[in-house]
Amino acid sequence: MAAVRSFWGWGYQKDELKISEIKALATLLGDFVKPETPIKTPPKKDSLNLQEPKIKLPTSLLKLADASNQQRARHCYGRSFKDVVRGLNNEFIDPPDFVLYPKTVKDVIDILDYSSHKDIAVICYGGGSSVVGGVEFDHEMKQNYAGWISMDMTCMDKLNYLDKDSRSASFQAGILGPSLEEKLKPNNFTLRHFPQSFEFSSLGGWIATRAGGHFAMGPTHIDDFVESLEVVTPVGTTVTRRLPASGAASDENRLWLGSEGMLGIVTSAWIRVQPRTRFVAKADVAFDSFKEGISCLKDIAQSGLYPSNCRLLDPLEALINGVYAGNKAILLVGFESYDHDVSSSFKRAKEICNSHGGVVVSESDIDNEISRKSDSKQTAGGSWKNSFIKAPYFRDALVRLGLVVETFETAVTWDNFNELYFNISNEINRYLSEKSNGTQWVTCRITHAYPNGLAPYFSVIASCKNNSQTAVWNDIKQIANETIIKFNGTITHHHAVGKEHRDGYKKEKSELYLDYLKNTKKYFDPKSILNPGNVIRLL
């Protein structure tokens, strides 16, 4: 039987945490969570109680509908902390009138087709796996819809061609992450990029929102792998030229790169993989202060290495993340290649560690995959890595004690980070010692890293009173969205703009470019019924 997904929150209902285990957790937690805190108990499927649907569909397209209430439910929000609170809540507010599953191209055109005519909103819901909005209906633009559906594409899964010369896969774009990654396998290759939603998320939602995978140094970002695409809109379908590289004016992918599903639906693309990796070396280094840390990274972001990962956590992101019990900043350093050795490259690694008073508390040096499977856990970096993909499931266990949960992240120029990073920190302590008693974590780890700026990722676990989580997660997303763009950071380096971060991305782009968006929007989407009010809105 297949795994159900959870309806209110991350992943499979069979992995969320038991009662045995969250009460575990709240020990762990000791003055986070008082000893009554009572566990909040999920919803049943047999309660929802939505209200109906508000539009009628075609026979042709009813074949492709499902209009149960779980469905609805789970379609309703993306996964943010806001999403899994009215989850866990049973609010589910103004829900999707239908779950569109298309099949072919043509289903994605005809529901467009008929969208258009009958002025029903369309919001294509990738893997769910959004947590700044990027899925859900905009509720205060409700009055210029009849309705709205969200489109699932994961029936449109299949891997179309394999040009193994040119090292380059077409898929469709329904495809989750662990689907693409088992067709690539027979033939030795792999995309390699593997962000922390990948069991549910689509390889067009990773188009649609320029997602970074885990990999620090190097290609990162899905635009560094996307050769193709083919994207439908509601005025007509395109299909980019494929070429490994071009000088011909602007590039057509960039428009549909991050654009969210506001001006058009990606519908299969063409990416560039690589043969599976063969050789690894990586190694875990420990630094006196964070600061110090930062001071490495830089260097060996610069030196032209290009480890395939280099992430610092701070002293409390390791000791949560149990990844060193100590009170010292870690650097997670790795290298990979499926062609040749990678020893030299991780020895002067290490060699700029030292210089920077770096010490290596844990190594590896692994020439082939089978090895690696069963060494996978010789470093810290291994336990990290399991921390990493159960996260969702452990921050879902937290909401339910009544915590608030949050991660937001951006990236700026080296010069700029010391004081981006100081008032973050400062501004959200500050905060939080107001509204959580003292009782809170404000951490930092380095996601990524380029030779010419960096990427800080922060976690927040916060208790609060008087049931106020939504109300409390709201002003930490003020407080960080503002205090962000005030120090020269984006508004996001890789988890999108959606809803949550629209008034940042507006103050990040000059006027005469938001009005290049508009108009681009207004000419793909005549009567704006594309995932209206994602990254800007019209209406």
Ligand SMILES: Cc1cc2nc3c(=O)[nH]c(=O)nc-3n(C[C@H](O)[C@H](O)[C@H](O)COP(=O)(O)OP(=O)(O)OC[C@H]3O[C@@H](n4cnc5c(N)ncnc54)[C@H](O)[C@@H]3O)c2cc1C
The other form holds:
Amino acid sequence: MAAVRSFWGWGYQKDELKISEIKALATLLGDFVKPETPIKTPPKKDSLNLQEPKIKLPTSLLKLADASNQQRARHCYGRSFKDVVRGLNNEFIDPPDFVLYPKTVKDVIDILDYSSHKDIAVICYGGGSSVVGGVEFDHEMKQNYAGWISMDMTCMDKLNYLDKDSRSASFQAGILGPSLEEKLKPNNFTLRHFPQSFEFSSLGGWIATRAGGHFAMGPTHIDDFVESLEVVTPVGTTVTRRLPASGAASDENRLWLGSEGMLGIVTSAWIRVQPRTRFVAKADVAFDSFKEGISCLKDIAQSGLYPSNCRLLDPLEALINGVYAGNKAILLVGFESYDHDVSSSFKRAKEICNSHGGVVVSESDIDNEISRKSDSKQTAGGSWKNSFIKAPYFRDALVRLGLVVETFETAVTWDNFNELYFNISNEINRYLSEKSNGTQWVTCRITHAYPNGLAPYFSVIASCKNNSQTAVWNDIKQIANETIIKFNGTITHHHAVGKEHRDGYKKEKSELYLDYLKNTKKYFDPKSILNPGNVIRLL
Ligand SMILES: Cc1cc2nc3c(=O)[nH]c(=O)nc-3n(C[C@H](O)[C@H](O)[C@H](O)COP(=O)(O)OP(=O)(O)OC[C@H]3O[C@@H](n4cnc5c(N)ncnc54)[C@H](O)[C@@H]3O)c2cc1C
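Switch over from the form predicted on its own to the form predicted in complex with the named molecule, please.
Now the full complex is given, and it begins with the chain already shown.
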């Protein structure tokens, strides 16, 4: 039997932490969780009490529909902390009237035609892993629509073509990460784009949100891999030409990348693929302080070495993720290639680390060809990867224990980093000290590094007073958004804008550019049915 997706939390129901595991986690967390704290129970599917659909569908669309409460609840929200809290509390406000599963481009066109005609909003749903309200209906726009449809793309999951010569593959856009990689594997190819949400996010979602993979340098953003796109809009369909590069005026792919479901629906994409990795060399390097790690990271980012991984964890982040328990900042540095031995670049990167006082605490063999699976010598990077993938299930368990858990991220140029980092850490810690009686962790890791800047990623775990989980989360979000913009960061490096980051996005862009974007939206979506209020509000 196929595994069932959770309608309130992350992933598959079968993989949720068991009560005994949550209790063990609570014990590990010590002061964070009082012994008498009850573990919240998720709602049962029979207890879902959703308002009845307000709209009717023609028979031609009904055959694509699922109006079960379970599916409507699952598609009501994405998977941010706030979404999980609301799901856990059985608060499914304004759920979609229907969930529709198109199988062909014609189905997508029919859904948009009908919805335009009947003033129904359509929110495209890939894997539903948005953490910024991207797949949720903007409740303040309710009066403008007869109802809303969640258009789930996951039945559009085929490999259309593989062009081995050009190393490109065309997929339907609803395909989820694991299935995409499975389909490339028999020909020894990979897309090598691994966001943490890989298992439950889709190619179309990655493109629409300009997702970032976990490799820290070199090609890692989905932008780097898109060759050509097919996009359906309420006024027509467009297909961009397959080209390795082009200097022909503005780039149409760039229009759709990051359009977050508000301009058109990405129905398929040609992506650049590459042979699977054969050579790997990696090490975990300890630094006495995060500051020293940062200055080393900068030198590596500016060295022209471009390691595939170069991720810096502050001491608490290293401890929590089971990477290193010795109160040191840890740099996970690694090189990969499908073509050649990487030992000389690896050697040079370690020299740079040494020059900053870094000490290698573990490293894997560098002389052999190492396939991912047979990489038996586990570095801390390996432990970190495991905890990285399982983290969302743990996050949901912490929510059930009544804690506040948030992650937010940005990118900033090197010259502005210190000010941004200290102000964010101070502001969030100061706020939490008032709310959480000192039981709080605010940690930072650097997920991506560039010659001209870096992407810090903050994680927060805090206790809070009864029933104030969402209020505290809202405050943290607001403080983080305001501080990021004030100190010259971007409102998001890879989590997208959606509805949660809309105000920050507005502050980051000029009036002139926002007008251009609004007019572009009016052109492709004249009745504003596509994900209303996402990124920008028109009405
Ligand atoms: C635990 C966790 C970890 C995460 N880790 C990462 C990470 O490492 N890197 C990262 O970049 N992000 C990460 N995210 C955020 C999220 O996974 C990404 O934004 C991802 O790209 C969304 O893909 P999706 O298919 O789930 O899209 P959805 O959540 O379904 O949709 C996101 C947005 O894209 C639009 N959309 C979806 N499909 C299409 C389409 N075919 N055409 C047009 N618009 C579409 C939707 O309308 C919505 O606005 C994480 C989220 C979670 C919950």
